[in-house]
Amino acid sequence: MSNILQNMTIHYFSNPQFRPGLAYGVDQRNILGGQRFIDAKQTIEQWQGYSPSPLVELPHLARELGIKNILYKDESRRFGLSSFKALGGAYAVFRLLLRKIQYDYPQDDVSLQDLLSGKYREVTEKITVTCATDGNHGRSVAWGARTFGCKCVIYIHSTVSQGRADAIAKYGADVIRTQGNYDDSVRQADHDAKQLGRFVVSDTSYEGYMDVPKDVMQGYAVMADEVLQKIPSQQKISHVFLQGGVGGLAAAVTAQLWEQLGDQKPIFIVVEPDQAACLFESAKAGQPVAVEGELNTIMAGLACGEVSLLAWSILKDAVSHFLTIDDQSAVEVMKILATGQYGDQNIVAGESAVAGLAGCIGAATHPDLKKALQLDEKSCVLVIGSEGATDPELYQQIIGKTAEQIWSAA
């Protein structure tokens, strides 16, 4: 048994609601997939700078863990925003503006190029989109607002770094810092939007707010589709370890693979920081529950205390196990990837990018959990490297090198 992350603190819960034989049906497609996914994919593929993000093999690390292979979906350079979130928030901004234009001009067949050219600027420039963020989603919404011609106000909570705030502001958004945690900033953004006539573009769903988060997750699902297009037909993904947060990423990837692979779908496992484990606690409770407190984790993009209701509708049936990991293990996995410690390619991975991989390592090095998850020498694991150095200063403090230095050594 490998001694990687031998001091790791990992907890797991076997999901009693898991329904392995459930087909992907109407209820699921009302949330994700079907024609709405096809529309999202076709739109995003037309954006300037689009290309599928790399799918990197980590065979040496896999061998160290006693499994066949690890596939790492590297989102560290997506659209120059360094995060998978670029796929979701910006697409949801596009969809919102499209609906508003079509309401004012019902006779027009409005296209992506119309928005990019500013043809309907007299409509879009009067619209202000807004959301709360830990950093990456707000950057995507701000980028989408600038790209498609509307105004933007982004809320960040008390522990979001100044580096992440600056990265949002550079796309022309007004950035407002609030007291409290991420969920407090979500409520503030929603309250102010109602008072000031703004339009919330959130990556989390809650009672009375469901449509826009579906668009966000349709964008995220493009990642999973890219994976399916990339892997050889004879190679089967056996397991997917997905980081939690509000659940949007996990639900989007799970839904796309579930819909496309049917009964050949892999085993899905969700991984969260032990200080912000709302999905883990919801699985234990059998229903969505909130985690209170500061949610103080280095995995800033996963510092969420309340579950997205739409995401939960997908995950509760499809995920077999929920895991939590400690912050130090995430730091160690960042270093393993940056240095190519076991002989694999050097990879730039931010703090929130590595939760899934850390969960995989923890599962593979804990005999009881490895057995429970059916991990063995035949297993091919997919993980989503959801961000790069989204806070360059913090990344350099942790790794001792910049992202550019890591890439140059790859």
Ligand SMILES: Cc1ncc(COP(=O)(O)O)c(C=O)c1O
The other form holds:
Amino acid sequence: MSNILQNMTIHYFSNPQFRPGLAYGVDQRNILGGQRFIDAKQTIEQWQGYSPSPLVELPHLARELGIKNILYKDESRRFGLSSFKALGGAYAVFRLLLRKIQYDYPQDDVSLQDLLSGKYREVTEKITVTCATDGNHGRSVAWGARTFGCKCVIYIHSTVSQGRADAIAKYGADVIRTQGNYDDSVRQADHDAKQLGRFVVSDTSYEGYMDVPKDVMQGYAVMADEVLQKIPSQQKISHVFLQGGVGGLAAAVTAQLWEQLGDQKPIFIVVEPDQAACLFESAKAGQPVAVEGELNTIMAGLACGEVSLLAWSILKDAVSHFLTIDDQSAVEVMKILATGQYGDQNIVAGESAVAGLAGCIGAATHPDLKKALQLDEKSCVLVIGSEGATDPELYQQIIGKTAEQIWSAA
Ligand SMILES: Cc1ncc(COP(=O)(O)O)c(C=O)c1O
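Mind pulling up the form predicted in complex with the named molecule next to the form predicted alone we just looked at?
Below, the chain from earlier opens the complete complex, with every other chain and molecule after it.
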């Protein structure tokens, strides 16, 4: 047994609601997939600078863990925003503006090009989109607002770093810092939007707010589609370890693979920081429950205490196990990737990017869990490296090098 991450603290819970034989049906397609996914994919593929993100193999690390292969979907350079979130928030802004223009001009067949060229500027410039964020989603919404021509106000909570705030402001958004944690900032953004006539573009869904987060997740699902386009048909992904904040990323990737692969779908495992494990706790409770408190984790993108209800509807049936990991293990995995420690390619991965891979390492080095998850020498694991150095200062502090230095050594 390998001794990687010997000091890792990992907890796991086998999901009693897991329904392995369930077909991807109407309930799931009402949330994700179907024609609305095809629309999202076709739109995003036309955006300037689009190309599928790399799918990097980590065969040496896999061998160390006694599994066949690890596929790492590297989102560190997506649209120059450094995270997968570029796919979701910006697409939801596009869809929201499209709906507003179509309302004013019901006869017109409005296109992406119309929005990009500013043809309906007199409609879009009166619209303000808003959201709460721990960094990456707000950056995407701000970028979308600038690209498609509307105004933008972004809320960040008390522990979001100044580097992340600056990265959002760079796209012309007003950035407001609030008291409390992420969930408090969600409520503040929602409250102010109601008072001031702004449109919330949130990455999390809650009672009475379901449409926009579906668009956000349809955008994320493009990642899973890219993976399936890339891998040879005979290569079968056996496991996917997905990090969870509110669950949107995990649900989008799960749904897309489930819809496309049917009963050949892999085993899905969700991984969260032990300090912000709302999906894990919900699985234990058998229904969505909130985790209170500071949610103090270095994995800033995963510091969420309340699940997205839409994401939960997908995950509760599809996920076999929920795991939690500690912060120090995430840091170790960032270092393993940055240095290409076992002979694999050097990869720039931010704190939230590595939780899935850390969960995979933890599971493969834990005899009971390895057995429970049927991880063996035939397993091919997919993980989503969901961000690069989105907080460059913190990245350099942890790794001792900048993202550019890592890339130039790769
Ligand atoms: C880099 C990164 N990875 C993963 C996630 C988790 O996504 P979700 O909140 O949809 O579960 C986030 C969320 O902000 C993120 O920024």
